[in-house]
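The chain below stands alone and is given in structure tokens; this is the form predicted alone.
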Amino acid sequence: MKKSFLLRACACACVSLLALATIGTATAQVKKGKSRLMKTEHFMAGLIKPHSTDLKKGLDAGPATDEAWHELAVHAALLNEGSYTLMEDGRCPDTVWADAASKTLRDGSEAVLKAIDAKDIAAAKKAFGEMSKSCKACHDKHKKKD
């Protein structure tokens, strides 16, 4: 009786540490990748916002001239990239990121460029709104609560 009591406190024991540590990894992998120097939130702060933001602006404001297309453009395909950063060097901790960055931001940031480049600003509006849902989804799981 003892004996099997002792066996399966140790079994939960050895489970709660294996559970532990994988948390602990998901977590430093969200803060950064594991061999890559920049954080995640650089990346966000440095790339997907200011992209965003700006792909944003110009679309509300409407491009007027091939030159302001060409910038939503560059905004849209960086972005597009982005989503691709996000999954590499071991980024990635569950199906929430992986939905957001590998779905939602890749096909959304891609569905707002063939729209840019067909000149299509009713099109690119829509899609740009798919594609911010990979922020919100994102967020709502990983972002640091202040």
Ligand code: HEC
Second form
Amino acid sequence: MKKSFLLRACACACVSLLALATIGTATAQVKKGKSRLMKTEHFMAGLIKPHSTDLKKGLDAGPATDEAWHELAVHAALLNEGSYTLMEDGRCPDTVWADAASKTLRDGSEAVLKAIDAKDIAAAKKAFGEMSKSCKACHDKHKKKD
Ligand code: HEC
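Requested next: the structure of the form predicted in complex with the named molecule (the form predicted alone having been shown above).
So here's everything in the complex, that chain up top.
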């Protein structure tokens, strides 16, 4: 009797500790990876947001020269690369994050890049719209409201 109580109490404590550890890690993962220095906030402010904003501006303006098309390709390629970084270093806490980064952002930016390579502005804008759904999907769950 006593032994089984102790066993159960211990099992319960272990489960609680595990749950606490998981919650702690999940929070840390969202804000920062496990070992690298960059915070998610840095990545958003320094790469995701500027490349997304400049890509949208460039698509709206309509690229007139090869150089302008090339600039748009750079933005789309970096956003695509960003979808990999968001999945690295233990940063991804759940399937909402994984879907937003490794599907919506990755596939969307790939479609934008392909449309840019084909100089198809309408297709690029449409793909940009799809790609941008990743921002809201991930933020709704993982970006803390101020
Ligand atoms: C897979 C998840 C994920 C995706 C996809 C994502 N974000 Fe974020 N973003 C976050 C998280 C988490 C934060 C909050 C970081 C923090 O405050 O620690 C954030 C914060 C931001 C911020 C605020 C940065 C700051 O300086 O505090 C901006 C701007 C931003 N995201 C833009 C975007 C845009 C634009 C997209 C889409 C093109 C996007 N994000 C896609 C997870 C994501």
